[in-house]
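The chain below stands alone and is given in structure tokens; this is the form predicted alone.
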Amino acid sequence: MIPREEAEQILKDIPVKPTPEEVSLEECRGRVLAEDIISPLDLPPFDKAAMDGYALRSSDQAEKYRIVEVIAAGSHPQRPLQPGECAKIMTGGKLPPGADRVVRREVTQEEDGWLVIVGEDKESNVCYQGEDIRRGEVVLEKGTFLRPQEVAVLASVGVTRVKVYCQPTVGLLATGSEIVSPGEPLREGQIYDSNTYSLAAQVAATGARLKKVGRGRDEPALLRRELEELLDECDLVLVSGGVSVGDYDYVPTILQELGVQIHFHKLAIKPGKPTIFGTRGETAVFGVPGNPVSTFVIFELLIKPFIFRLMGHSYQPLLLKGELAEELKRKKSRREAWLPVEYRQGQVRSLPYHGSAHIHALTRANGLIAFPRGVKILPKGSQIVVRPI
């Protein structure tokens, strides 16, 4: 049984070779950049008005200014401004030569083609050329996960095709003779399969590609066929259930028979102790316990960062600091325990939680906290780190 930190290091040491491909700007959200993006232009590409108003020379101290033109966004100024002149300008409009300030419309009056400033405006109200991005600047680095805001940056510098890493293919196998698909009638002793659907949703959120989903009864020959097929076709295989030491936990033995090198089996984590990880060639496989909270937590802690590595991205989870609103106790402390919590305005509150089968507890939670190994009491007011979910 090894601690989480050792398992994380083992996963970081596994060699991966992300493969680049080119996609359109419209297809790149949720992918990882395979190259640096260097801006071919300044952004903004010219000095422009930050709001509706009047462009003028800040050195002018005239009582009123003659309005010589109207500049809309997207149009080109007709001529430079002379002393005592101004141009009526709309938000986003290009400043005419000579202008270095925009007086906002709310503090002005127009009188027969002349501008009179009737209020105070100390701001320049100008977006200056290159103040956001300079030509030749690296605006997005290789390995960046592309969210909508990064897609906007790509579009703003004129990118139409993007080199990204290929999405790893993921196969799922839920094991257990007691599980059936939602919608089917439940017979005595059976439960609905939730792990397949929770894992599929978690995989989709990373941007990886779900290739194949299987469900296997606790029969060695059937499980062997399912696992062999997934190992042959996928970059990553996720197996839920059948990984512990019970009479029907066949997965570890079958994986070894199929040539999988086991890198760890059993973690000092609660929930998720029986977790197993191995590789066969360039294919990796995780086996997680069948209890749904175990599956969810191990995915968040270990599997998600590994999937991002396969995509060429170094995932760093968001960690929030908070204060424990109540004392927490436990009887045993051999393992690091992860608990669902509610985090609001810096306060961390525990939730009703009955163990690794209590998946409904996660619907009320927005974070996980760790109860460190060797610690049985977390006093009220303790400063604690929350991992959002």
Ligand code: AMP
Contents of the next structure:
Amino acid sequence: MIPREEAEQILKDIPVKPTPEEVSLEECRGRVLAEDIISPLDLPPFDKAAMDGYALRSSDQAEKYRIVEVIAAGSHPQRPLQPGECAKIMTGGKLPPGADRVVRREVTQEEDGWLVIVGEDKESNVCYQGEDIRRGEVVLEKGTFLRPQEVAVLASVGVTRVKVYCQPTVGLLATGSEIVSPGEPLREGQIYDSNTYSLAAQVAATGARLKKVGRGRDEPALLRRELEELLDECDLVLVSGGVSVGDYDYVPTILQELGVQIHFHKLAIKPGKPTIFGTRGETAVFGVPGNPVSTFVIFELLIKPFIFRLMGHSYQPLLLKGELAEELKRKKSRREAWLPVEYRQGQVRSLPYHGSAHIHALTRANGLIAFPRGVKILPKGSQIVVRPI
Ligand code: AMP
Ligand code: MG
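Any chance you could show the form predicted together with adenosine monophosphate after that form predicted alone?
Shown next: the complete complex, the earlier chain at its head.
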């Protein structure tokens, strides 16, 4: 049984070779940059009005200004401003040469082609050329996960094709003679398979590509066939169930028979103790215990960062600090125990939770907290780290 930190280190030491490909700007969301993006231009590319108003020379200090032109966003100023002159300008319009501030329309009046300032405006109301991004600047670094805001930056510096890393292909296998597909009738002793769907959703959220999904009864020959296919065809295989010490937990043996080198089996984490991880060539495989919370938590803690590594991104979970609203106790402390919590305005509340089968508890949770190994009491009011889910 190894602690989480050791498992994380083992996973970080597995060599990965993300391969780049080129995609269009429209397709790049959720992908990871395989190149630095250097801006070919200043942003804004020119001094730009931040408000509707009148562009003028701040050195003038006049009471009235002659309006010499109207500048719309996208149009080109016709002439430089002379002393005592101003240009009516719309938000986004390019300042005429000589102008260095915009007086917003709300504090002005127009009288026969003259501007009169009737109120106070202390702001310059100008977005200056290059104040957001400088030409030649690295605006996004290789390894960046592209969210909508990064897509906006790519577009705003004029990029149309982006080098990103290929998405790893993932195969899922839910094992268990008791599990059946939602939609089928449930017979005595059977339950619906939820792990296939939770894992598929978690995989999709990382941007990896789900290639193949299987479900297998606890029969060695069948599981072996399914696993062999997935190992042959996918970059990453996720198996749920059948990894523990039960009579019908065949997965660890089969993985070894199929030539998988086991890097760890059994973690000092609750839930998720029987988790197994191995590699065969460039394919990696995780086996997680079948209880739905175990599957979910181990994905969050270990599988998700690993998938991001396969995509060339170093995933750092957001860790929030909160204050524990009530004391939490436990009897055994050999493992690091993860619990679902509700995090609101810095307060951390535990939720009714019956253990690793109780997936419904996670629907009210927006975070996970951990009892560190060796700790049996988390006092009320103590500072605690929350991992958002
Ligand atoms: P196992 O890891 O195979 O020992 O399974 C542990 C528990 O998780 C058992 O109660 C299983 O019935 C349950 N379980 C296994 N696979 C699934 C699944 N795909 N969906 C929901 N529950 C499961
Ligand atoms: Mg099982």
